[in-house]
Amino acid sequence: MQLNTLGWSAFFKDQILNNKIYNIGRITHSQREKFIIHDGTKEIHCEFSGKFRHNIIDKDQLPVIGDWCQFSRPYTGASLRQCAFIERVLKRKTKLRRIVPGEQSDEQVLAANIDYVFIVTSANSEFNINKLERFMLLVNSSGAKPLIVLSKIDLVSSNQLQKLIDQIKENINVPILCTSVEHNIGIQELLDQLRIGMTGIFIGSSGVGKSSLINLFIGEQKCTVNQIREKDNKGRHTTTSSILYNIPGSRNIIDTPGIRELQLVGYEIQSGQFDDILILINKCKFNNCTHVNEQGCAINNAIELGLLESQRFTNYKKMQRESDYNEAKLNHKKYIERKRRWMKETDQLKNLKKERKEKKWKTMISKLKTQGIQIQYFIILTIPRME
């Protein structure tokens, strides 16, 4: 295998530091702070170097699946396994990121340097158009090309399938591919989306068939699969870490754990999914229009004429409020973290100056003593003035 089959291009080559100490490779497996990097000939286990960890300012600078790195030459540790240290992560061409669920509102990069994002949803009761719109916002802000994969079409009738396709087309302007692993439908068409050296990633809820599709691409059972729960058609978490596979035809595909919750930030709302609504908002008579009962409201006019579904606009407003709230929390947290880091570095600088000053005086006193000069110390007491 060569680096170009893993996605190596001039974009990354121009960033390389001419340092013979470092090797080049791509992260193909990540789990917490442990990584596996492929250098074009073999896989190598890697961790952070201390210098790399110290220089990190934001968490989105941490290495993720799909990143290209410069790493130290591997050495054999006590476990007799070769290991190396990541020293530098090259600038990303694209990145897929989200807000981590919970109160902390951390930004998490799911994968980097991807060309296609395959949003997988099954044709059973798991299908949810609002969830698909959220995934689309996530993908549009990544820089990669989206494609919706409607899986398990053998579970529904042709009429039901057509209704699902029509529902997607009414809300999302993205190519759709229908697939069935059981009957080998649409698999080759999906694989043909990737050319030599390209990288695709499967995202979606648990149990929609991502791992089953990848097993067909690879040609062997490398990804563990589970059956969905019969009582509610919900999927079980099967994939626990992100893995990049090099598949026949010198193409790459990334399998990721299922996403159960997807929160949004402001830059995603402006990513193109709601362009029709944003155009209408700009046509409103008043700049501060609330789109409730104002005269000259382009949104209300479009809903009355049937040009815009009220449910779609309601969904947009809900996501807009959520993204504004998350973005405010995220920006505040980044400000606090950077301020804390700045204060820490300032304290370190002050301590360094103090140490140098003390060292300077000690050196001066030792020189005077060697020259036979007697040193006398005085204690000066400051007494406050009494009124």
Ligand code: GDP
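Each form is matched to the other, and the largest set of C-alpha atoms that superpose within 1.5 Å is called the rigid core. Positions refer to the first chain, counted from 1. As the structure is a computational prediction, the values presented were derived from the model and not from experiment. What changes on going to the form predicted in complex with this ligand:
Core-superposed comparison between the two forms: the Cα of K357 travels 2 Å or more.
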Second form
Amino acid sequence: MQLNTLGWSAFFKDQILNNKIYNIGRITHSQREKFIIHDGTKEIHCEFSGKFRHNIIDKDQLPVIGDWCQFSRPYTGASLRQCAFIERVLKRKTKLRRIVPGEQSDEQVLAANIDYVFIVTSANSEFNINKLERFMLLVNSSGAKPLIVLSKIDLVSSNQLQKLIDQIKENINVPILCTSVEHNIGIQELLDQLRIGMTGIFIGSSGVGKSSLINLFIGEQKCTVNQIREKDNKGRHTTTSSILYNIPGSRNIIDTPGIRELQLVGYEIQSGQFDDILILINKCKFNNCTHVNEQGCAINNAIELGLLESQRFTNYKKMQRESDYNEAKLNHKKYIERKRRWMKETDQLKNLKKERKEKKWKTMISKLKTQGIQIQYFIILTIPRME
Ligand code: GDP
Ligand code: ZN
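Starting from the form predicted alone shown above, please give the structure in the form predicted in complex with this ligand.
All chains and molecules follow, beginning with the one already shown.
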């Protein structure tokens, strides 16, 4: 296998300073903080050092599946396995991110250097246009190309299918491809979206048929899939690690644990999906327009003239709110982290100064002692005069 079949390109090559391309590879397997990197000829187990982590300012600089890395000379570890340390993560061409659900929300990069994101939604009862729009926001901020995969079309009539397609087209301007794993429809077309060296990823709610599609593509590598699948508490098989498969035709597919809860980050809303609404907002007479009942509100005018669906504007507002909230949470978290770091550093500095001072006194005292000079200690207290 050559590096370019894994997606190596001038974009990454230009980042190698002395142009010597050695110990370079792409992360093809990641599980927590353990990685496997493929260097074009072999796979090498990799980790990152404490120093590497220390030098990182933002968590999103930690290596993820799909990253291109420079790594140290591999050494033979205790298990007689070749192992190396990741020294540098090359700048990413694209990255798929999400907000980590939970108390303290945080941004997390799910995968890097993806060319295509296949947003899978099934044609049967699980179909949900709002969810699809939310996935679109995630993709828009990634830099990768989106494609909507309408799966399980064998479960609906052609009439029903056409209605779904129309509904998607009304709301989202992205190519749609219909598939059925059961009847082998659309599978080759889907695969053909990826040219040599390109990387695709499947996202979508659980149960929409992502694994079925991935399994078809990765073929005989399937057994590895089962190995990395563990049963969750409901007895279902879940993926616990992310894997990049190099599939026939020199294309790559990334399989990551399902995105269950989807949260939005602020600037995602700016790009692409609601451009028409953003343009209208700019046309409102007042720039602090609340789009409720102001005179000269371009949004209200458009709704009245039937140029904008009010439901669409409601969706926009909903996402904007959610996005603002997450952004605020994220900024707060970053602020706290930075402050903690800064306090730690100033503490370290203070300790250092104290140590230096003590050392200075100690050497002075020992010098005097060697010269036979007696030392007497006084404690001088200064008390402010009370009047
Ligand atoms: P994932 O959670 O998105 O990975 O979904 P799975 O690939 O595990 O699929 C969920 C269920 O849908 C499984 O029972 C599949 O057999 C079924 N399924 C997947 N693709 C198709 C399809 O094209 N047609 C039909 N009828 N069922 C499908
Ligand atoms: Zn307005």
